[in-house]
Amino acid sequence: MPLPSSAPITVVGSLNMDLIASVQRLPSPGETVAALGITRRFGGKGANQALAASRHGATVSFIGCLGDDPDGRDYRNHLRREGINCSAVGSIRNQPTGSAIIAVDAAGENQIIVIPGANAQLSGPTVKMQRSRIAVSKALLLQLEVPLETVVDAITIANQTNVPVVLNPSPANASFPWGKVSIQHLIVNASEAKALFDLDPNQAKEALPVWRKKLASMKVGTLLITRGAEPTLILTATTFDQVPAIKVKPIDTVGAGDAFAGAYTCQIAEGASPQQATLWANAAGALATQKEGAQEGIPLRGDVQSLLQKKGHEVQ
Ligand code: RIB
């Protein structure tokens, strides 16, 4: 396996406990299933994405909140035992930590309810008092799972001190001040670019100029819409390029997209192009899909490298 590349990487964003419930198919509205079993795993997407770039490599901080109960502190030990460095990461009393009720079927689809908990305590000051950590960044990753104040407070003080930023916007806010804040690599699904673009990702190609216009007000550099099996597009003001996605049978989706957000910010740390971390990250979402949890599935580098050498890419 290679060395891991290092690349110091602060991560600000939710930490949850996910109870997992498989299902034959998900339930309509108003219905009731019966599950065919349930976990208990961790989750949440920030926490996630942290640790899918320390796989991937990376040295990665933590900015965000756990409750002050059991389950923080298990959560906790777990960062630690991942290489994490938690040293900003809050314990809140009188708050449970973050936890997410899932859904998953047998074709792998997933449906999610987020129960925020100590994730939402996570303020504008707490971020300010990490602003040196930030800075010395090569990334900064953040979703909109905390927040969405303190979302905008991190990026202010990475756009400050040129620390490129990393955004999944996910779940969706529609309150976001796009264009207030620079994005240097924007990161969403079809159907998250769909929503928040108005404009249908598939006839991306027919229509540059009116996405370059809306990239450019919102002050976005690189635009990433992942497409499952489909190709993963990059468009920027001036390129657009299509990376094929490594196309497997998935068991569980949930902390797929998680898996490339963590790799791909790990390769722009280590200085990729959009394209090659693009590459990294499609493996890496893929393998994510191979095995139940959100976490349990997110590859080391070395897996992902082997992958993509099997599919005849020569990485290194
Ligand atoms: O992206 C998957 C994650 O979304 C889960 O781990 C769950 O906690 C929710 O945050």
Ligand code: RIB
Given for the second form:
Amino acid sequence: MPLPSSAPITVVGSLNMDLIASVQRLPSPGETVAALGITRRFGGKGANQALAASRHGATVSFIGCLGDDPDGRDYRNHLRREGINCSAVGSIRNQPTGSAIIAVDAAGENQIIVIPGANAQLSGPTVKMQRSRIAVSKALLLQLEVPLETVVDAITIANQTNVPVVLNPSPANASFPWGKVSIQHLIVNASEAKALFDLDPNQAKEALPVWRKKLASMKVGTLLITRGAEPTLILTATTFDQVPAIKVKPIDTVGAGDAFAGAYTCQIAEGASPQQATLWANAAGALATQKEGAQEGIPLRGDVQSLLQKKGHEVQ
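For comparison with the form predicted together with the ligand, would you give the structure of this protein in the form predicted on its own?
Coming up is the bare chain, nothing alongside it.
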């Protein structure tokens, strides 16, 4: 377990138990195929990103919901072992812990069925009861795998208490009230950026005024666009930067984006610039691709630092 830094972070998000079946090929409608093997893993974007921030050195508090069932108890113990404060994680009676049923074929293609379960019970009033927890944080990290109204309520509290918001708007939700709340840091991949802004991120440098106009209307301060092996783009009202990706040969890209978001948020909470935070986050995301599984591959801060130094970057 990493030593906590001086960066308290609150994460509002989902907790899922993933059931992953390996198959030679994905079934057609109505077809039954035999699995080659099955794996049970801890998942959910909220928990993945919380764990990434914790392994990067942050002091993490989690706001979410688990079922009052064996999966929920297992997950709570897992988070505690990772050093994550679970005192704001509720146990919901008569609701199962959230889960995902995933089939993965030999080529790495997948089919996923998500059962929200207790995640759907994370309500606005529950988050509002945690106002003081959010208010003392150096950053609030969120995704969109829990009810949208709850996410907006949490962001509103952060806006009112001057806590920087880091939002990874995944899975996409067309109902998000852009411009109604302030997002200090927005993390999207290239396809999400194109869908959200209706602009080509690969042509961002040539169309900065258009991007900046949209950022202003959406009340987004810093936009980060991850692009796999290509440099990560950083756009603000006054700057445009490209931070090189860390070159590795990926084994499993699942969870790389969550590792990025957690490491980035920890760095921002510690006072790093978006450029410096992105450098660390790129390295964390790269390392996350070196092992199978979303949480299994999330690296410790020391490993991220070692990779950056190996690649010739001066970091402390």
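What you are looking at is a predicted structure, and each value in this text was computed from that prediction instead of being measured. Residue numbers count along the first chain shown, from 1. In this text, the rigid core denotes the largest set of C-alpha atoms whose superposition between the two forms falls within 1.5 Å.
- Core-superposed comparison between the two forms: the Cα of residue 306 travels less than 2 Å.
- In a rigid-core overlay of the protein, residue 272 has its C-alpha displaced by under 2 Å between the two forms.
- Annotation: Cα of residue 70 displaced by less than 2 Å between the two forms, core superposition.
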